[in-house]
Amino acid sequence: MFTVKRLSSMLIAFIIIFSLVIGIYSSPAYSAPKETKIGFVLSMTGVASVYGETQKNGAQMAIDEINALAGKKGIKIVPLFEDDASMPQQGVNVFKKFIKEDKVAMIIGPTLSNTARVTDIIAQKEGVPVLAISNTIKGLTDIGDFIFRNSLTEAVVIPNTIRIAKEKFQIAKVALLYGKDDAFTKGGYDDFKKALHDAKIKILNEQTFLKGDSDFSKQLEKIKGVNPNAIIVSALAEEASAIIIQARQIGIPATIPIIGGNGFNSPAMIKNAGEAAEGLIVGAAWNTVSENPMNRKFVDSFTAKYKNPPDQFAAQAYAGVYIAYEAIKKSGTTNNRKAIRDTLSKIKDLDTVLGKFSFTKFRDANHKPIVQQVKGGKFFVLGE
């Protein structure tokens, strides 16, 4: 039999547990961040892991920052990172992979142009935007309108390479190596050697090499004996620290520089090379002592996570992560492919550690190029 007492005390309960209930689904939800998911295409192993590598630190330090201040609100990064080995065969299988299963809303890389003029035609069929962040040979993005790069072209750096070279040491006649069987180093000869017949600038003698070859003796033997006032040299990283070490040892002097092409772009490069690489001269799109306030916080960041100070490929890759969140966000999707497509593409003057960051009407990188210069094991500024 119920009491008085203990019908008011079961009433209360009642009253207590209905609230609670009537406040848990009344009060507001937790909003969580809304996802985007972007692949990564790198040569984390093979003969270009030494860009890949760096990439991928410069792109996660970019994804950390940004889904750090993501909060309830904002938009997070989902990264997916695959190494393709640096082989084109594999960088297909990658973007299959990501297109298909994944469903990725857009793709950055990958770290080669070999590569990239294969994969890329399978993205461009299936509509979905790349973002080259190291890809520099002509006519990439003419493979059609999802295809967009943050790296700066041979054919914008050389000229302005051969033009400050020219200016800073004289140079009137010069011979010509590089590596017959990659995009790349095909790519950077041809454009170096119009640049060099712009700039009036007599070629002596033009040798070449295979991807995978270490005796460069005899070639460099045959450039020697014409006198050239500077070499030119159109290699990836592995062949170009031989080349200067072994141009070096037959006794070419080191008042004869090596003018080198982006695949020269690497601390690791410098450290392999030795003394040897002192006087090395790269065009570029990047320097780390450059002043702009992004890339001076980016810099003391990425040495103090890594150990060593950012490459340009560090730099491309950290900017690259920037440029596509720009785009992800402002076309209010995570996931529309399309709408990303043409949100990237109207991207113009964003601040970037690379500096005012625009795309050009055939989607291209359009910033300013330097020239580098090594000095002390270090890159240095020689000119703009």
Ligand code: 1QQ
Contents of the next structure:
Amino acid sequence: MFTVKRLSSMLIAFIIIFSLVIGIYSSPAYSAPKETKIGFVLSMTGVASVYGETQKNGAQMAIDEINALAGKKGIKIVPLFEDDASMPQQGVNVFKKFIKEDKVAMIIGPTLSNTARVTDIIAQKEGVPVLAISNTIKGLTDIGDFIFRNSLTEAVVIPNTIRIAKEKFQIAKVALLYGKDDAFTKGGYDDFKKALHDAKIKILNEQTFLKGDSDFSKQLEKIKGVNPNAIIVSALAEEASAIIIQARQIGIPATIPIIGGNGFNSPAMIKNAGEAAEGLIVGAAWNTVSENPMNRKFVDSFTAKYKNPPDQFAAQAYAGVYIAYEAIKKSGTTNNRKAIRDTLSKIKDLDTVLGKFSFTKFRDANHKPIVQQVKGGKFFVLGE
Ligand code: 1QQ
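Next block, the form predicted in complex with (3S)-3-methyl-2-oxopentanoic acid (1QQ), ref. the form predicted alone:
Now the complete complex, all chains and molecules, led by this one.
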């Protein structure tokens, strides 16, 4: 009798202690933070590496800030970074790996529209949310309801650029030069053409080039011959800097401004073009001098961390991570892709370095573009 009694009280004591221990360790104060995997597909090599590098820095900074504040109750981001080499096929390989093997909650990227228009079809089919941070071609989000972007489209930015350039420089007739074998450079050309038509600006001449070209003198001589008020260029950074250098070299004077699209939004491009970049006009989605306090803090911390100020691509990557994190937090899960898609679609007026951020009902970025001009080797706001 005595032993049975003793045994049962020992058992009760054991149960009490056991449940206390379990209770303590499963209470929020003692639990480890949850983790969520995000796959980043960025162009670290190839023609778009000038953008990929700064995107990675912007994203990493946001991840470090979020993870430092996650504490024990929060959600930590586990980032997986892969290089798509600026090539659609490599983008496809990385998307498949992220979706099937790594089982990421969502994907941020890829850098180029030329890659995104192929990769995003895969993500849509597999039901994996994608947040584009630098794709600007028209219609990308038409691929489906899992495709989002925080990068303003060229169709929104370019008409504003043309309107302001026309006002400030009395532009009535232009010549166009664009890359015809890249989805972004060709798409930008289409958007410029439409905006010029709508603004009643005459197109005197159109010239093209191919990826990897380095001599643009033939096309530029033809453009010089028709005597335009401005030259419109749709190109990625590497070709962009060569084009503006060669335009001035063959004697197109600095009084004839060059107007570029999103590919020109890179301080690396300005640096490579040197003196020839002076006066360049570029439409953008973000500017470094914005007084938004979140933006001031971002510019200061980024500059301190990477010894170089951020550009638009870093800002969009940084904002992209915060937008993704907000959606994951609100979804109540760390890996339910459908739930994350649903909360992503509901993001409204989120404070970001791009300003208060919301998506349009077509999942595109919904904010105002600006127009910049290069003076003394730096971008300044020309108009809004
Ligand atoms: C696109 C772009 C490029 C300039 C991104 C780096 O806007 O490919 O859509």
